[in-house]
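Take a look at this single chain in C-alpha cells; it is the form predicted on its own.
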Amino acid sequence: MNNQGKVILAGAGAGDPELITLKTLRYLQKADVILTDYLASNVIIDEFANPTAEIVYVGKQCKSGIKTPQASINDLLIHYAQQGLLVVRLKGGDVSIFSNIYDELITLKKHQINFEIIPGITSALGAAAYAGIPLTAREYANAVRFLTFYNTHTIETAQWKELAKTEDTLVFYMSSDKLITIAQLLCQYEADASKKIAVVEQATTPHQRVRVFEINELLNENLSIDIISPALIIVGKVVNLHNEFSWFHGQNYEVSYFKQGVAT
C-alpha cells in the first residue's frame, strides 16, 4: 500500500483551454502520467503538462470509430498507480457529468488506490455562457435538466410527456444526431411548437457556431441540418436570450494562454 501512487480524476473544462481549474493545472504540472480524453484540448497538454509526463490518449470519438474500452482505461489507471506514480485522468468537461467516472471509482476502490476528484466546467455550462444563454434566467426558467438521448431507450414515454410540458431548460448531451427526433417527440407530446431549440457546436472554441430553431421549423421535411460534433442541444425559453446577449464570436476571439507563473 505504501508504494501505491495516486489517481487524480479531473475535468479539463469545455473546450477553451483557459477554462481549466488551477487545481487541475497544478496536478498536470506534477503528473508522471496523463490519461487524456480526445475532448480535452491539446493546448492543455502542450502548454500546461509536465514535459516529462507520459501522455496516453484514451476515450471515445464515436463518429470516427476511435474508442478505448473502459476496461482498458481502468487497467491503465491501476497499472501506473501501482508503480507509485501520480496519474491524472483528464476528462473533457466535468468528471461527473455523463462520463464513466463510476467505473473508474469502483476500480480504484477495489485496488485500494488513493484518488481525488476535481470538478471541471461541464460543456452545458460552457456552451450556455459562450452562447449568451443563462440557463436559469429569472422569469424564464426555474431549473435546468441535463439529459442524453444517444439512443431511443434512454428516455421513456412518460418522461417525454413531462419534458414536453415543463418550463425547465433542457440540455441534451451526445444527442446531436437525434435533433429532429427530439423535436418530433416534443411536438408529439404537445410542447409549444414555437419553443426555441439552440444547437451549439464546438462550444467555447474558435469554431463555435450557434443555430436557433423553433420546434416547428425542425419538423420541415425539406430542412437539412449538418451538425459538427461535439454539439449540445438547449431547449427552452432561455434560448430567446441568445440574440440579445450573444458575445462570443469564434474566430475573432482572442485567447492568451497563461502558462507563465500561474501555478507555480
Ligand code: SAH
Second form
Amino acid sequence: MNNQGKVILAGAGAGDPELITLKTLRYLQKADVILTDYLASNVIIDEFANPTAEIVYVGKQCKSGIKTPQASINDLLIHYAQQGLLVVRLKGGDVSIFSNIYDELITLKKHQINFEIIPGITSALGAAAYAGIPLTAREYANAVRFLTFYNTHTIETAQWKELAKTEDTLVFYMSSDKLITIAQLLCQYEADASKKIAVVEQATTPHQRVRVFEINELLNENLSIDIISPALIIVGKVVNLHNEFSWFHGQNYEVSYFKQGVAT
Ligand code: SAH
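Alternative state: the form predicted together with this ligand, after the form predicted on its own:
What follows is the entire complex, opening with the chain shown before.
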C-alpha cells in the first residue's frame, strides 16, 4: 500500500442514529470527507460528524434526489483518498449486506488505497429488535436467512419450493413491492397459509410501522398495500411474537448526551 489517504467503509446502523458503533463515530469525528448513503440517518452527520468535513451525498435514492452511479462513487473514493484524506464511506445498516461494497473494495485494492471495514446493525436486526420479533426464538426457528427478491431472477423456482417449507425465518430486503408475489409463491409451493408475514417500514425510526398478515390474507391480486420505503418483509413463526413483545412506539432519539467527545 502506498502512503495515500484511507477509506473507512462503515455501517451507519438501521435508522436510529444511536445504533451507530463507537468506532464509526470516532472516525466520523476525524473524517475529512464523508460519502453518505440515503439510508444513513442525517442526524448522524448533523450531530456527530467533524463540522469541517466535506459531506458528499451519494446513493441510489439519496435525499437530495441525485442518483449517483456506482462508478462515480468509486471515482470519488479514489479522488479524495489520493489527496491523502481520511474518507468515511457511510452506508445504511451493515456495509456488507445488500450493498455495493464489493465494487468499492475492488476499486480500493486496484488503486492501493488503505481501507478498514466497520460493521453496522443491519436493518433486519434493527427491525427484529424494535418490532419485538426475535428472529431465532427457541422453538420458533433455528435459523434466519437474509434474502432479496428485488427482481424475479434473484430466487429460482427450486429455492421457492424449499423456502415455502422451511421453518427458518426469512427476511426479504428491497422487496416491498413484491409482497403479494412473495405470498403467492409461498402459497403456490404449499407453505402453511396461516404463516405470518410482517412488513416493517422505516424500522428503528420514529416513523416505524409494523403490520402483520397471514399469507392467505395477501393472496388477492387486487389488494393494494401501501408500503413506505425502506421496508423489510419478515416471514415465519417468529412473527407471532410481535404482538406480545412489541415495545417501540416511535419514541424520539436522545442523542445529545453523547454528542461531544465520545471515543476520541
Ligand atoms: N446495507 C443495508 C441494506 C441495503 S439494501 C442494511 O444492512 O440494512 C436496502 C434495503 O434495506 C431496503 O430496501 C430495505 O429493505 C432495507 N432497509 C434498510 N433500512 C431499513 C429500515 N430502516 N427499515 C426497514 N428496512 C430497511
